[in-house]
Each structure stands twice: as structure tokens, then as C-alpha cells.
Amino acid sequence: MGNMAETIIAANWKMHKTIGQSIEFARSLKDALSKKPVSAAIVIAPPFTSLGALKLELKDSAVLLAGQNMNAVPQGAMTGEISGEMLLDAGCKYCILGHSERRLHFGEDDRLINAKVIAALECGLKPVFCIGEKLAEREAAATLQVISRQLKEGLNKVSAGDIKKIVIAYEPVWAIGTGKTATPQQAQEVHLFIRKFLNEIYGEKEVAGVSLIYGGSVNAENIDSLMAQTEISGVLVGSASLDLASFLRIINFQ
């Protein structure tokens, strides 16, 4: 792990949990953390509808909030969209951008994701910038090619001063929600490649503070072996974050 990279355990709830369910989860999480504090930054990305309630519920806790997406435009005629400023106002510190589900189901490409990354930085949100290859790309041995393209295009115009405000989440698309996980070694190999790629653009000093986190079927069974890898500074957890006991086990990795 880079000497200054923060450990981040982030929950992406996707399209799950009503406001009531979100509050109940947050309350129990807060309670558990007050008994056994952790050194990692704990981040939850609930649906937009739960943000306001969780801002109030978590205000005296160490748990931070994230948006699951945002629009690159600060305001305007964008029915159904949410701006970075609205996310900040609703209590967010982070925003997930470029998630493979956004790329796949909503046609988001590298250029659009780049515009969102820049917009997030401009309004003071920390992007959790997701990258990752599909199964066919991995089988064609094109993983590193895909990763370098996504990094280069997604981080276009991001300055050396801003790179440490970005969390990079490596999520092999073939491992998301499929129950297949990249082996800790496969994940470590890609994380190492990302770190070297960023070092070449921004310099080692700036990049040391960048948290590289892994996402893709992270669960209570594989968390310890993933976190044992030197370049994995955290995880982005999907379905295993919906259950409090399993999320707490992930937070308390060994």
C-alpha cells in the first residue's frame, strides 16, 4: 500500500434499500462501530432517496456518504439527473463514477466519465473512479490495454495536484455480481500496473496517496486474502454490503 494511501471500505448498495431500511442499517452500523472503532474510512453509497436521511443519521459518526453517480453539468434541464452540488448538499464526500453497470446499461463512455470526474473535482467531491475489463477482453489478454485506455481517457486533464483526491476502483467486469472474484494475485497484478501507470504520468510522490481499491464479488470469505495484497488499499463491496453482519466482517478484515 502506498505510504499515504488511506484504507477505504466502500458499500455500493446499487438499487436496494428504502429510506427506512437504510436508516435501520446505518443505526446498527454506527452502534457496532462505536463499540469497535476501525482505522479504515467507511463509505456508504445508498440510493439518492436515502441520502438526506443518512446525512442526519450518520452526522456524529465516522461513516461517510457517497453518491452512486452524478451528472457532469452543475444544473439545468436534465430531468431525472443529480448534480455534484446536490450530492454535497445531501452529505456526500465521494461519488462513484464510471461503474461498469453505468458503462454497460447506460452507455457511459470514457469521455463522459472524464467530464464527470472533472466536474466532481471542481465541486469538491472525491471521485471513486471505476475501471475494469470484460471477460472477452481478459481472455484475449487485453486487460492492461483496456485499463490503460480507461485511465488515460478517464483522467484526461486531471492535474497532479488533484490525482490524490481520486480513489481508483479496479472492478473486473467479469467478477461483478457473478460470484467470480479475481484471485488476490490477479487483482494485485492489475493494481500494481495501475500504480506504475499513474507514477509515469503524475510522479511517485503524488501517486503514493492514491487509494487503489478492488471491487468484484468481494465478500466475508475473500476479504482477508484481498487486503493482504500490498497494492490493494481497500474494497468496493456490492451485494455483501447489504447485510450488516457480512459488511462488518469485511470492515474488520484481518
Ligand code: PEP
Given for the second form:
Amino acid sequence: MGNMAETIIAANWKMHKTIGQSIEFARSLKDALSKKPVSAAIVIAPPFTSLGALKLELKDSAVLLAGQNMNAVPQGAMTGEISGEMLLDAGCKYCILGHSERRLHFGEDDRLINAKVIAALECGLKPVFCIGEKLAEREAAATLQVISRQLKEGLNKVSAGDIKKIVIAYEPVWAIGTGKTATPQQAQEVHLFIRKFLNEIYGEKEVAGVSLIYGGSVNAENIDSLMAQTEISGVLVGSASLDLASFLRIINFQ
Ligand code: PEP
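For comparison with the form predicted on its own, provide the form predicted together with ligand PEP.
Every component of the complex follows; first up is the chain already shown.
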């Protein structure tokens, strides 16, 4: 932490938790926050099926909701898909886009992710735009090249006025769900690169408020050292966000 950007702690529940389990978690989280508020923005991305119930459960709390994905098309014959408008209607303020699991298992490429980023902005959702290199790319010293391509293509046609509505999540693919975290220094280095890259396109003034968050095996043990980095303005947490005690420790980072 250390720049002007908002601190964001986001939970990506992926394909976990029933409606009942989601409500139980949200109720306990709300309870804990009412006793001990935190200054970071807390965002939960539950499965689509839990959104409606969580909208009701969290309506008087500061906890915000996110979709885990959306279609780029606003409506139509898209069996099995969810639009940005539907996410807004279900209480979301954010939508995770370009997650490495979407890129890997569902064939999402930079162009499609860009179409989703633009569609999210058009309907008033804030994209949590995920980028990150694979292990082979890091080993081939191609990390910054991959990050540059993902930023350039994923943010194509995003205006200077819109860049501050986007949260960028740096999630090295080799660190997601593997128990391997990037060292705070590795994450800081890539975040610095991302900020400089964006500065060149949009100008420092517009980019100063963009939150750059880190994701990849974040947990109760490593959160403090990650958040101590000046360019890390928050985290996107997968597995460690499923358990309330560990998530509470993360949002109460020191
Ligand atoms: C994620 O999927 O965004 C993620 C960071 O997962 P995990 O924390 O489990 O590595």
C-alpha cells in the first residue's frame, strides 16, 4: 500500500458454496465487520446462484458483490450465459474478467476479454481485470512481455476517463491454487511495471487512482508482507476466502 488507490480485498469463491452456505458466511462477516470495521473495500464474488440472496443479506453492510464472469453481449440467445445488466440487477458493483481459469478452461482470449471489459464499463460495472503469466513464460523471462500484451489488448479502446473504474488484478498463473505465492518483491516489481505501462497510455493523473491488486495463493500468513508493498493496493483471494476465519485475518491485514 502507499499510493492513492483504494484498498480492495476481493474474495473469488469460484464454484464453491450453496446459497445457504453463502448466506451463513455473509451473516458472520457482516457481524464481524459491525464489531470491527475495516478501511478496505471488501468484495465477494460468489457463484451466480448466490447473488440474489447475498444482495438481500448484505444490503445494509459495506460488503460489495462481484460477478465471476459475464457475457459481452447485453441480451439474447446465449444459453447458459449471464449479462452485465443481470449482474447489476443481482446487486453487483464489480465483475471479475479474464481470470486465468476462464482463459484456460473456456478458451477466453485477449480480444474476448476486451469485449467484456468494454461491455462491463458500458453498463456501469467495474471490471476486475485479471492478467498474469504462466510458469513457462516466467521461466523464459517473458513475464513483462505477456503482461504488456494482456494490458494492451485487454484494455483496447478503454478511455482515459474509464481507466480509473477498472481494478487490475495481477495473478501469476503459477501461483493460483498452487500454494506458491509470488514473493512480495516479485509482485511489487510487476505492479510497478503495470503502473508505468498505464501511465504512458493514460497519464499519471488518471492512473493514480487505479487499484492494482495481487492474487495467487494469498493467505492469512502472507497477507501482511504482500500489503506492505507500496504498489500492492489489495488482493484477490481464492481458496483462503472460503473459510471465514482466514478471510477475516486477511481483511484485518497489518
Ligand atoms: C484466484 O483464483 O483468483 C486465486 C487467486 O486463487 P487462490 O487464492 O486459491 O490461489
